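The chain below stands alone, shown as structure tokens; this is the form predicted on its own.
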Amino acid sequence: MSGSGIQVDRRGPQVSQPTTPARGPEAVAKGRSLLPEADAPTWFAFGFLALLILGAVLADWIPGLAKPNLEVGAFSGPPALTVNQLFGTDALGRSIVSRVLYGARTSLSIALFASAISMSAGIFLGMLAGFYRGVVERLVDLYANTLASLPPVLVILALIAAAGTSVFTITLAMGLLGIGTYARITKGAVISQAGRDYVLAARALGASDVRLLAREILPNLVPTLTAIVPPLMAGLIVTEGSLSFLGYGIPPPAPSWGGMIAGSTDLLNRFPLLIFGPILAIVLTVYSLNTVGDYMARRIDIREGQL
């Protein structure tokens, strides 16, 4: 009504609508800013690994790189300016760096093999002590804590010198001892998740245990064990560079950083440098696989918070 002076508006009751999310590429941004950001030590981190783990797989390949047990004065070749020359050669005449390479490929396959006999079998057994609790849980326990409170490097000093000294048997050594670690960390994951939504309507639905463990639980620990696992590999390393450099690693001549360590310490006085590359790649190794730990335990605690 334009007489009185009041204007009316006819479009009725303005109801609020409820905004719809972002599509596009604003989503997407977003969706990535949710993501920890990778920042310059964790991209060395990766980088740095993925430069070891292809020249410990392709050391036999690489152009001009001499053999680990071979001296570098006994292959043709030009004598200097060669990447056998980077490092320098040790007492023998053999190239440091190809013995840190051939070095690094046994380190990496023990950790690797050993974290694989911990991870199945610590998984296993935590599912079963988290899920069921009980005896389960008590006997579990009592597993890991005993190999908790034993110290790892006299364990697998002994597992040695009973069946001798051999990959292996090292290897088998670590593996069984990190079983614990991984079933107490599982254990408690399992717990946290069995009384999540998703668990109990699978379990209204008339899902077997089997079915409950396999498809809706462990699927949901892969994130957990993935940020535990480099730092775990990061110890084995260390503990297998001490078992070398004690004289109970790897059997030489086989090149192992802790061996190479060992075999130098009569000539540091004389040439100190002779030890850089074995406790380089050593620092290096241990240093990254923590630092992409760290960055892993960070996606988790974001991915937990959005839950």
Given for the second form:
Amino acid sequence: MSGSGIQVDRRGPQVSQPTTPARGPEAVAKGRSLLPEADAPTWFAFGFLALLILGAVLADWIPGLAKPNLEVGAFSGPPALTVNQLFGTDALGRSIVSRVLYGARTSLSIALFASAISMSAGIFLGMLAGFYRGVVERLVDLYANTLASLPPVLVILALIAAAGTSVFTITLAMGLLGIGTYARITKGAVISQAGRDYVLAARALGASDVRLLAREILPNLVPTLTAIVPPLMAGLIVTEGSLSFLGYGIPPPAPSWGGMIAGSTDLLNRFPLLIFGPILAIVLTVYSLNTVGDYMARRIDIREGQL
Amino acid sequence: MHTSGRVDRHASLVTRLALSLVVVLVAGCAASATPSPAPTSAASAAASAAASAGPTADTTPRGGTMTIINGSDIKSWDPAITSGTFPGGPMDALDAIYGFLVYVDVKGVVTGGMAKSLSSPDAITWTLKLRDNMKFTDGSAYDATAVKFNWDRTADVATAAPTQTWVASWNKGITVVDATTLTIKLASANSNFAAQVAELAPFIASPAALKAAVQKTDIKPVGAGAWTLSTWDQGVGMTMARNPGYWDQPRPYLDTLKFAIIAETNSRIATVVQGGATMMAGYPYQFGTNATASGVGTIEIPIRGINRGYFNQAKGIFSDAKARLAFYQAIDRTKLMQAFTQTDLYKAPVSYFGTTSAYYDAASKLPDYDQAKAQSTIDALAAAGKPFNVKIVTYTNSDLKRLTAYIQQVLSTYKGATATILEVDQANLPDQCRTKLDFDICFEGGVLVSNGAEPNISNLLRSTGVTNWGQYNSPAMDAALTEASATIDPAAIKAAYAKVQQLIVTDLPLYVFGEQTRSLLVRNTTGGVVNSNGGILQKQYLYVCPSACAK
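Form predicted on its own done, so how does the form predicted in complex with the partner chain look?
Expanding to the full complex; the earlier chain stays at the top.
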């Protein structure tokens, strides 16, 4: 296949694809689907996340949408059928819809970049631990277990106390705390892959450790990681919201979902709708990410079952 | 299965998190303030208060229990440690045990309490007349010697009383004339002296109890006030029984008075609404619909106060009076109050004194909201190398957070203006602002009683004033305040305060953004509410109505 002397099918478990039953018309239809075998909640979850991401990215260009720190109406005004007042206005007369969308930028960015930090370091450590085992595995386990034993919010609060509140600090802190989780999951996945035929074949053909890890095993970790990233990102969004709620998150006046909830709690008995927008955003986002994660996990199970 | 399980876990995490944090953070709104009596030479009897209490002594219901919720507790029973006479504060407990020597009623008149009167013909020599045959609860005499002992002790640096400097400025002039008479000769005329005593040195304890205590925390609460202490769980609450030897029988009307300490405003409100306590002090905007809940009523405390911020005039942008003017012009104070209170109950005050004050001068008005002029001034300041970058300092309170956030939001709409906000713990605010001067404008919560004049106005505006956090220093202001205190002629006092008001609107030493009166949220069977000084209750008049009597 390739021009090199080593010819190994790097798809790992997928090499067994020819053994799958012949496709009938229904299977062909499913194969053409954007989300094969997705149920209604899954479609909703993907759709909501797509809309949220689009809304967050394109918020500056949404016609009529006010800037998040601009007074557009009455203080704690009720919802109305206008773009800016769809969820009402907050205690300072700002559009809650606008602040939810601009807040999504913050929440999603932090979750994304923190996940990137956790994944890159966690996958690296997990691969070393799963591949070499022994002392390396024990060290990585020790590191991961230590991180897991620390209450994340308290650790992040301590880091914020030391380094000051900023998006960078929060992202970095959450990213560092997530490394252990990715390392352990990756380690387990590597251990399960390391004894498979395609790895043994590559090794027999003289592939180096680096090549085995980077070219053979890593691509086969992608499905597993794809399934765990969304729910872990959901956890990050909740954590970021909690920090903002506690007043240690995104410094105001920048919009953040947790900050919006925190700013409304003392007024709940008088203006209960204030909290509706940000709560809805957090709940639907977390629900959607978990649903997407579960969908991914189901797809992996199906593929593994086809082996 | 797997999907829903995971979703449930996360959804429930969000819900639990939100609920738990709501519980933790529904706080705020803690009101702190300092009080202020009105200036007048004094003499009056408790009869006026009794009359304002409503029912006469003969028909007033007796017995029963009331529970007052306060935001904080006292640290000791030291009568020299005073901290403001606003309702709902720690002074309530000291008053219940010791009673006010004299107090300022809601009309600004200094009224006899434990003493018959404190008066002067010339504002220099003051005469304190005590009631006959009064006894502390340990049996010792409540006489002129005991009063002198207490004031001398307050003037002693070792007592560490907040009012030590002030009392030390006159305690050398005390003369015990007889058992019930004591004179105080001041170094210079001070027509506000009686009101200041009511505010700053009103409590007298048994000298024997004070002498017996090695440390402040050892001091036993032995007074001659309306109540005696039964139990005290510090920081939680206390129970008091009526003092059968109280001078003003048949008062107190209640058999038992309890104080509960609840720091968080919404929890205090909920406790009253649910019937767990009789009353709490706050503001109508805090009560919301709770004010109309079943079994609950509100009683306005008719003592007006101002919401204020302190401009730092020692350094920074507001050392320039033009910047202070621009700040006034840049922000619509009526809307600021709306953001602060989330109601439209309040208008921007036009003066330090309210329009109902005896000292109000319509000729001196605080600057109006004017965006164009504000921008023009901000531009001019920037051109002069003074960028309009404002550091706002306040403490962690949800109302104040909204207030400062709104100011920041409004200032950001002006070209060349920015604002940053620093929130500190409430206890650290004086250090941050008064001591370190690390602010451009500093906001305290609560209202400062200001319809009367002294001692608050001198504390705020004199160059040596203890609450002059912004270090405003004006010889003309000092002279005007001295002029007002040096006479007992009402017309001359009013003329002097007219000068003060003129200087306030010219120099703008304070940012006066709101005016309010406090209210009590009460069970609707609460009778006998008599306020004094900064709003503190004269609790000996409280009684339980047989049926609803508070609206």
